[in-house]
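Here we start with a single chain on its own, the form predicted alone, put down as C-alpha cells.
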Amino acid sequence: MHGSGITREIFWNVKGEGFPVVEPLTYILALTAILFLVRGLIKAGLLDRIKMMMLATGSDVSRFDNIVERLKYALIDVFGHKKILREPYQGIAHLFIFWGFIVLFAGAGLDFLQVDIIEPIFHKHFMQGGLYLGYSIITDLAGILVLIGVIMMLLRRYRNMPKWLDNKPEDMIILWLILAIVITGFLVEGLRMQATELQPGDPMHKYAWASFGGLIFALPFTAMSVGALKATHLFVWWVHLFIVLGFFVYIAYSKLLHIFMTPINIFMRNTTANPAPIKAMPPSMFENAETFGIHKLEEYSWKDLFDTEACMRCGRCVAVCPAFNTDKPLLPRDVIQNLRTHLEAKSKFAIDKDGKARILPDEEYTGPALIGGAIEKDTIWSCTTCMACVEACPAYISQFPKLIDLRRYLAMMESDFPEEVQVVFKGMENNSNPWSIGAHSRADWAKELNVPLMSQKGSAEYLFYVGCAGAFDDLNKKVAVALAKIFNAAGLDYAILGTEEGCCGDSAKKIGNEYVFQTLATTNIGVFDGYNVKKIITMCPHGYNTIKYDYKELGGNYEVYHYTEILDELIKSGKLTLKTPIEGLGTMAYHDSCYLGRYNKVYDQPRNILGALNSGTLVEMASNHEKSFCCGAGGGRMWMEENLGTRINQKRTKEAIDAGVKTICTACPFCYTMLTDGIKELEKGESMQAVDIAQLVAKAAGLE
C-alpha cells in the first residue's frame, strides 16, 4: 500500500517478478503496430491520393487565414459534437463513444506516466487518495457510455437501419473492436478486482464501489480461486492489448481515418460570407480558356479533393437530400466517395514507378471518365442546389458545388444539357428573362401602381429589384404589386428600374451556363452603378443570393435585403400597420425557402410577419428552419422536366397535409409557384391554398 492506502498496483499481474519483459515487449508492440498503421495507410493509397492532390489546378479561397480562429472553432466543434448533435440519437451515441475514449486514453497515460515515470525517477505514488478514487469514478463511467455508444450505434444499423445508411463490412468490424476493446477492459479490471480487493479482509474492499463497471463484470467469477482468477486475468489483458493495436492499425483500412481527416477539414472550412461558394470564372477565361467547367478530377482545387478523405459515409447529407428523398439517382455521399475511388483509380494512371505524379492528357488517359463513369449525369441534374447536404455534413463537406462544376463543362463545352434549357438560355441571352416574354413589357406589372422608376427619379434609398418572375410571371406579378402597395404605404424612398433591370442569372449559373451568367450579371452592375445603387431590396431569393454573394466577385458590392427583412422592420417601426383580420387562412405553416433559410439565415423574419398578421394560427411541418425540405425548383430545376422518381413539390406538400395545413405561405417566386402546383397535382385546392406573405401583408394592412 501507498500513502493513504487508497490505491492500486498498477500492471497487477502482469508487470512484477514473474514477467520481466512485459513493459519492453508492450513498447515493441507498440512501435509495431505503429509501423503497421503507416505501412497500411501507404498501401491503402493515402500517399498517391495526396499526390494526385497536388496536381490540382482548380482555384480555392484561403484555407490557413485567421488561424487562430479557426483552431478555436475546429476544437470546439470536434469535442463540443456542434454539428453531429443536430441528430440527437446518432448524435448522442457518437458523443459516447468519443469522449468515452478520450477519458479512457488519458487513463491509460496516467498509468503510464505513473509506472514508467513518476516511479522510476522520483520513486512517488501519485495514483493513491480521492485522485485514485475519482480516476477510477471516471474512467468506468467513460467504459460504460461507449457501451452504451455502440449498442446504440448496433441498434441503428442491424435493427432500424435507415434506407440511406450504407453498411459495409468495415462498419461492422469497428463497432465490434469498439465493443470487444471495453468489455475486455472491463473483464481485466473485473478479474484483479475479484483476485484483490473484493477478497475478504483486503483493505481496498469498502471503495470497490468506485470501480463499478469492474464491480458488474467481476461478480461472474465470484467462484474462481485466486490462482485461476490471475491466469484468466493474464491471458484477457492480452488478449485486450492486442485487440487496441489491432484497432490502431485498422484505422489505415477503414474510415477510421476520419479520426485525424475530419478534424483537418473542419479547421480548413469555408469561413466566406458566401456558405456555399461556387467559383465564378474569371471574365479573361472566356477568351484564354481552352476548356470550361470540370470534366476531369485535376481540373478540381485541392480542398475539394481533399473532402473526399474526411467523408466518413455517414449518410447525413443522403438523409435530406430532396433528390435521393423522391428516388433520383443522387446520393451526394456516394458523389463524394465516388470521386474518392475515381481519384485512387486515376493514381495508377497518373503516378510512374518513380512515385512522380502527372496530369495526364486526355488521349493518354484509358480509364473510367469522371462524368458518365465515376458520377453520371443524371446524377449531375437531378441536384436543387438546395444546400441541405452541406448543412448537414458535420466534416463541413460541400458537395453540390463540385456538381456545379460538372454542368460547367457539359453545358459550355459539350451543349450536353436537358432539352428544355435551350428555350431558357435563349430567352435569357435575347430577352433577358427565362420565359423569353419580350424585354419591353418588363414593367408592365407596375403600369396601374404609382411605382417610381429609377431613370425618372435620378437615386432613391433602395432599388426594388423585382427579378423575373415578378415582371413576367401571372402569378408572381400579384406580389410584386403588393409590396409596391406596401412600400408606398410605409412612405418607403424606393425605385425600380423598369426595362432597365435585367435576369439576375441564377438559373444560369446554377445549370453551369457561366458565360450567360456573367453577361448578364455585368450588365446589371452596369446599371447599379450608373445610378450610384447601394442597397437594394429583392422578391425572389435567388436572386437575393446572386447578388448579395456572386456579384461581388464581379465588382458588383451592395447592400442586399429579401423583402422580408424590409417588411420585419416596417412593421416593427410602426410604419406599417396590420390591422385588417385576414379571413379563412386556418392553420397556417411557413415554406422556408432553401436560398433564404439555409444559404442566408433569413428563419424569424418571415415568421416575425406571420405572427403580427393576428390570422389563422401559424404550426411547423415536420422539416422546418434549416432542415426545411426544398421545393424542388432551385439549381435551375425550375427550367427542368422532371422525369425521374416522384415529384419533389408534390412530397413537400404531403408534409403540409400531414401537418394538417391549410395555408401554405412562402416567401420565394418559385416555392410559391411549385407549392402551388402541388397543391393542383393532389387535388388539394378545395382545402388548401398557397400564398406568398406579401400578399397576406397587403391585405392585413387594407390595400387589397
Contents of the next structure:
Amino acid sequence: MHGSGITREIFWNVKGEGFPVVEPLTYILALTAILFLVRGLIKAGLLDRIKMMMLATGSDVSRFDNIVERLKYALIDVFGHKKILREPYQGIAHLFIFWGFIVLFAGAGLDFLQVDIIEPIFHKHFMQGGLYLGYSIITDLAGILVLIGVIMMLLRRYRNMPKWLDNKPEDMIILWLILAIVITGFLVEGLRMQATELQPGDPMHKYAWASFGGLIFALPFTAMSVGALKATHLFVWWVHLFIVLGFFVYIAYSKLLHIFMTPINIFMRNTTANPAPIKAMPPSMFENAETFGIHKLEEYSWKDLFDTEACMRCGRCVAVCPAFNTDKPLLPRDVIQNLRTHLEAKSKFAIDKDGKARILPDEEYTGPALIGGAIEKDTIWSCTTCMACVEACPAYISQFPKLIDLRRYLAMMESDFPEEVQVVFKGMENNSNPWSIGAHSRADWAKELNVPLMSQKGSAEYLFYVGCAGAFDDLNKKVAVALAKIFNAAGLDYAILGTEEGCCGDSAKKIGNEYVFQTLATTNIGVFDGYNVKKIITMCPHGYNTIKYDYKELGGNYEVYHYTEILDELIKSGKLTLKTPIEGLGTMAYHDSCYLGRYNKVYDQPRNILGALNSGTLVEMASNHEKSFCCGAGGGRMWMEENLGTRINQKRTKEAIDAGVKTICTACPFCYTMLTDGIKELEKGESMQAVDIAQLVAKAAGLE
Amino acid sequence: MNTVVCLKQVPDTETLIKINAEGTGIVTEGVKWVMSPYDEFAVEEALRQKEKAGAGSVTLVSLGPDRVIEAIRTALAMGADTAVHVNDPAFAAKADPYATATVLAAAIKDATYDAIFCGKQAMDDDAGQVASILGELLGLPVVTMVTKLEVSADKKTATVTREVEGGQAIIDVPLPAVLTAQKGLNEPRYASLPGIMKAKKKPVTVKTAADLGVSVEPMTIIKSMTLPPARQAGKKIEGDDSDAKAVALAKALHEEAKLI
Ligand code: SF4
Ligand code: SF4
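Same protein, different state: after the form predicted alone, show the form predicted in complex with its partner chain.
Every chain and every other molecule in the complex is listed next, the one we just looked at coming first.
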C-alpha cells in the first residue's frame, strides 16, 4: 500500500513471485500486436490500394486548404459525433462505445504512466487518493457505457434489423469482440475486488463503491476462496489481454479500419460552396481530351478511391435513398463497396510482381468492367441526384457524383442512355428546352401580363429567369404567371429575357451530357452578361442551383435567389401583404425540393411564407428538411421512364397521405408535376391537391 | 458496303414558320434548321449496313446554302465518312424536286456505291419526289417507304420490306438501288462526343454548278404558299344539368358545325 492507501496495485496477482516478467511480456505482446496490425494492413492490401489511389488521374476539389479550419471541424465532428447523432439510436450507441473506449484507453495509459514511468523514475505513486477514486469511477462508467452501447448495437443488428443494413460476419465478430472485452474487463476487476477490497478488513473496503462496475461483477464470486479467486483472475486477465490485442489486430482486416480512415476523410471533406460537386470539365477539355467521363477505375480521383476506405457500411445512405426505397437496384453504400471490391480486384492486374503500379490499357485488363461489372447500368440510371446520401453520410463520402461520372461516359462516349432521353437532348439542342417546344414560344405565358422584357427595359435589378418548366409546361406556366403578378404588385424592379432565355441545362448535366450542358450554359451566360445581369431570381430550384454553382465554373458570376427567398423578404418587409384568406387548404405540408433544401439549405423561407398565409394548418411529413424524400424527377429522371420498382412520386404522396395532408405545397416545378401526378395516380384527386407556393401567395395577395 | 445518302436541311418542326412577302416561300431568317428526320433514318441505315458489312464508306450528298453544313456535320458526327455539299446560288431559286434530283444525280454519278439512301420525303415540303426522279436519272430501281433492309452477302441484291396500306410487302431488288427510309426502319443514333469532334475534321467537298457541269430549270413553280388557318377557339357547352348540356351539344353539332 502506498500513501493514503486509496489505490490499487497495477498488475495485482498477475505479476507475482511466480511470474515476474509479466510486465515486459505484456509490452512485448502489445508491440507484437502492433506489428501484426501493420502486417495485417499490408496483407489486406492497404499498400496496394494506396498505390491505386496514387495512379488515379481524375480531378478533384481541394482537400488540404484551410488546414486549421479543417482540423477544427474534424475534431468537433469526430469527438462530438455531430453527424453520427443525427440518427439518435445508432448515434448514442456509437457515442457510448467511442467515448467509453477512449476513457478506457486513457485509463490504461495512466496505469502505464504510473508503473513504468513515474514510479521507476520519480519513485512517486500518483494514482491514489481522490485521483484514484475519480479514475476508478470514470473508467467503470466508461465500461458500462460501452456495454450499453454494444448491447444496443447487437439488438439492432440481430433483433430489429432495418432492411437497409447488410450483415456480414465482420459486423458480428466486432460486436462480440467488444462485448467480450468489456465483460472480461469487468470480470478481472470483480475477481480482484472480491479477493482484496471486498474482504473484510481491507483498507479499501469502504471505497469499493467507486468501482461499481466491478462490484456488480464480483457478485457471482462471493463464495469463492481467495486462492480460487486469484487463479480465476489470472486466467481471465490473460484472456482479456488477448482479446484486446486480437481486436487491435482485427482493425486491419475489417471495417474497424474506419477508426482511422473516417476521421481522415472528415478532415478532407468537400468545403467548396457546392455541397455535391461533380468533376469540373473545363471547356478546353472538349478540344483536347480523347475520352470523357469515367469508364475505368483509374479515371476517378484519388479521393474518390479513398472514399471507399472511409465507408464502414453503416447504410445511412441506403436508408434515405429514394431509389432503394422504391426497389430500384441502387444502394449508394453498395456503389462505394463495389468500387472498393473492384479496386482490390484491379490492383491485382495493375500492380506487377515488383510492386509497381501502372495504368492498364483497356486491352490488357481482363477483369470485370467498371460499368456493367462493378456497377450496373440500371444502378447508374436510377439515381435522382437527390443528395440524400451525401447529406446522410457520417463519413462525408460523395456517393452519387461518382455515378454522374459514369453517366458522362455512357452519354457522351457511347450515346448509351435510356432511349427516351434522346428527344430531350435534341429538344435542348434545337429548341433549348427538354420539351422540344418551339423556342419562339418561350415567352407566350407572359402575353397580356405586362411582364417587362429585358430587351425593352435595357436593365433591371433582378433578372427573373423563368426556366423551361415555367415557360413551356402548362401546369407550371401558372406558377410563372403567379410570380409575375406578385412581382408587379410588389413593385419589384425585374425583367424576363423572353425568347432570349435558354434552358439552364441542369438535366443535361445530371444525365451526363456535359457537352450540351456547357453549350446551353455559355449561351445563357452570354445573354446574362450582355444585359450586365447581377441578380437573378429563378422559379426552379434546378436552375437556381445550376446558375449558382455550375455557371460559376464557366465564368458566370451572379447573385442567385430562389423565388421563395424573394417572397419571404417581400412579405417580411411589408411590400407584399397577404390578406385574403384561402379556403379549403386544410392540413398542408411543405415538400422540400432536394435542390432547394439539401443543396442550398433553403428550408425556412418556404415555411415562413406558408405561415404568413394565415390559412390552413402547416404540418411536417415524416421526411422533411435534410431528410426530405425526393419527388423522383431530379437527375434527369423527370425525362426517363420509371420501369424498375415502384414509383417514387407515389411513395412521397403516400407519406403526405399518412400525415393527413390535404394540400402538398411545392416550390419546384418538377416536384409540382410529380406530386400532382402522384395524387392522380393514387386516385386522391377528390381529397388532395398539390399546389405551388407562388400560387398560394398570389391568391392570398388578392392577385387572382 | 459503300453507300450514298442524300440529305436535306429543313426547318425544325417546332420552329416558327412565316410566309415571305411574296407569298411563295417561307422566311428563312430566325429559323432553327435541322436534318430532315427521315434523312436521319437514311443516314442511320447506311451506317448500320456499313457496320454490318464490316467495311465500306458512307458518303453524304446535300444541296443548299452555307447553313447546310450544319446538317452535314451532324450526319458526319453520327459516323458518315465524307460529304459533298453542292452549294451554288444559281440553284437557290430553282431547286424544285426535279432540279434537285438532277443536281444530286450529277454529284453522285461518278461515285461507287451499292445503294443510295434518301428519306421517304423531306419534312418541310413533303414532296417525296426527289428519290424517285434520282433513280430514274441514274437508271436505278427505286424502293420507297422501306422499313427493313437485308443485303445479300455479295451485295448484289437486297430483300426490302416496305410499308403498304394496312400491311407490308417484301421485295427483292437488285443493287445498286435507291431506297427511301420510312419511320421504323431503325432508331437513329445520337452522335457521340468523339463523333462530333471527329466530324469537324472530316472532308466535305463543296461543288458548284460549274464543277458539276449542270444547269437546271425548275419544272414546277410555287405560285403561293399560305399557313393553315389558325385554330378556332373551342366552344363551351353550357347547361344546368347533363340533359340540358346534351341538348345544347346536339343543337350545336347540328346547326353550327352541321355535322349531324
Ligand atoms: S443522390 Fe439520392 S437517389 Fe442518388 S444515390 Fe444518393 S440518395 Fe440515392
Ligand atoms: S457511404 Fe457513408 S452513409 Fe453510406 S454506408 Fe458508407 S459510411 Fe455509411
